[in-house]
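Here we start with a single chain on its own, the form predicted alone, put down as structure tokens.
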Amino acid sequence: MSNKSHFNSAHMTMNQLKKKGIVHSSAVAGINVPYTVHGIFIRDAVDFLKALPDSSVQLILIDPPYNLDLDIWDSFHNYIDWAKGWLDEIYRVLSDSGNCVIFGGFQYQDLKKGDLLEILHYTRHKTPLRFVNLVIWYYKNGMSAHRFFANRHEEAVWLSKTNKYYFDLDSVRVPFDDATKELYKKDKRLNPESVNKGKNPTNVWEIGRLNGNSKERVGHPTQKPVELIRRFVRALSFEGSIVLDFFAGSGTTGRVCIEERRHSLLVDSDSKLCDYLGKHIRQIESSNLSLPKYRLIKDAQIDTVLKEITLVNRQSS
């Protein structure tokens, strides 16, 4: 059978694009930010977020409880009923080329109910989001089995504002070994610019999970792969864009918006997040890695720390 995307309109307008050398119209140019921002608020999600301008952030990128009850941050009778307060509004918050993803499982077989699933049911019938992809995050070490078949991925949801979602996929392309790349050159069929970029990494991502004497640990216990946090943020936002993550946990999202010199939003609850957050900055210092320039602003006004943001990318270059 013929693969589906080869009569998709969308798919052969973006390529008659390329070919005549024409960007798309959701194409945005990064800004060159002489340091990024980062605000870090110990506050409820629901409450921040009522609190934040309209339009106001680019990539929402968030990891929240799955209610597997790991402890009482994680335990809700009625997950979907709690979930909504936060999902009713990622889309009022989200810019016109703003990105959503949401990370999550499907687990559940009982009448408890709450997983991604549930999320993703509300998000397309009760909200004007719209649904981009379901990317399967894969790994290989995981709990065993014996009445059902050992899970060995997670998912996330990809959600946008509107058509014009803003996407850069070269950022996130996985390069060609040598042989490889000399073999494709030959296939006339293939443009050899492409091949010269990499591969499309597709939505099964093999990053392997964090083990217990991992180095990248720093004490959460459902912290995420830096490398899979990257490439969302590479790939759904730019240089000088807002990343919010209101489930911020590890405080992993804003160590990779600080190296990818993005702007962060990181709301948690629990005031652990700037322990954690301080420890990823350690990690990277500690293996002689250099950090792109960046400020700290804990436990400011939303308003104050959007005006130093908004400062700060009119000194860009």
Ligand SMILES: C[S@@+](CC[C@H](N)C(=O)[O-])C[C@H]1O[C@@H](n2cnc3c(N)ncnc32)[C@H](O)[C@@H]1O
The other form holds:
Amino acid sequence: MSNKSHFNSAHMTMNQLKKKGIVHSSAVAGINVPYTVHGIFIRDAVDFLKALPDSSVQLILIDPPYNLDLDIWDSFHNYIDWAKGWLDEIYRVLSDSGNCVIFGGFQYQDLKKGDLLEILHYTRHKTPLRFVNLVIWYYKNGMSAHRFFANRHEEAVWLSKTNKYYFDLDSVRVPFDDATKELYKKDKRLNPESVNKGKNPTNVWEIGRLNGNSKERVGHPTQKPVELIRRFVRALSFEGSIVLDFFAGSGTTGRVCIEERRHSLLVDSDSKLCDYLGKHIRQIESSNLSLPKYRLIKDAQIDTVLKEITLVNRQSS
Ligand SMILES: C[S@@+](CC[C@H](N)C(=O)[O-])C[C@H]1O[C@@H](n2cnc3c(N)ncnc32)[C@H](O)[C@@H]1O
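Can you switch from the form predicted alone and show the form predicted in complex with the named molecule instead?
Up next: the whole complex, starting with the chain shown before.
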């Protein structure tokens, strides 16, 4: 079945959602908030989710442990038994226009369970979440192999709560190069406005992996590239909305939310999250980019953070 929402611009989508009363009045695309709020919670993901009110989040973006023994947090006796604790809460906490992105990969030739296939199977059969897209994150740098084709991709599933999910394709279009643009502008069948907007990035994204000596590294062993997270944040949430990452790791999602003017709720069982996030912020400050105003709130009650977000959004222009 074709998915018509993919062809809508952000405004068309938001207007439709508003007309149907699905989007809260504060959640207007591009609201200009005076600053963004970022709650940092050093807690277990499931405990946090259970305390979060219904329909409170626009985007959940997570990169969970996968039973790969990468660290002490990455070993499980029964993976899906553990994962269902948080998978069962996602639908409830998402707003009606909400989206959820789960990073992962497949375990090959391994009897140990715990991969994106199992997560997808669970969400499809045991939750009302809708499967919108599978994004392939393709990179050129990786390990060599001799007994199989060398792996050069990871995956992320995009799930939504309803079929009225928010999607801002225009915010992530890829510009055509000048020669192609000129060529397309001469083609009478093509709308010049669409040519100027650029092309759909498709569901295969080429973004380099972080090498050990990458400037972006802040010390977390499984840190994701900023540009990968940015594309999801831009397309699936809007300024002034709330993004939740309950396996926040180094806080890459929080960093992107500060830059892109979204509020964020960052949860990790490891208190090193605070130091890592500090390093992310110093990276933005030392670049020439101007940093939008933000406020970090650590170790507060969830309600306190949500109230502050509501107050800030009321002051929006
Ligand atoms: C794969 S890493 C996320 C990395 C992150 N995407 C980044 O770019 O930095 C997974 C994180 O989940 C955290 N974690 C594992 N089990 C958890 C739990 N039960 N509750 C909260 N956090 C947990 C780990 O401490 C780890 O930092």
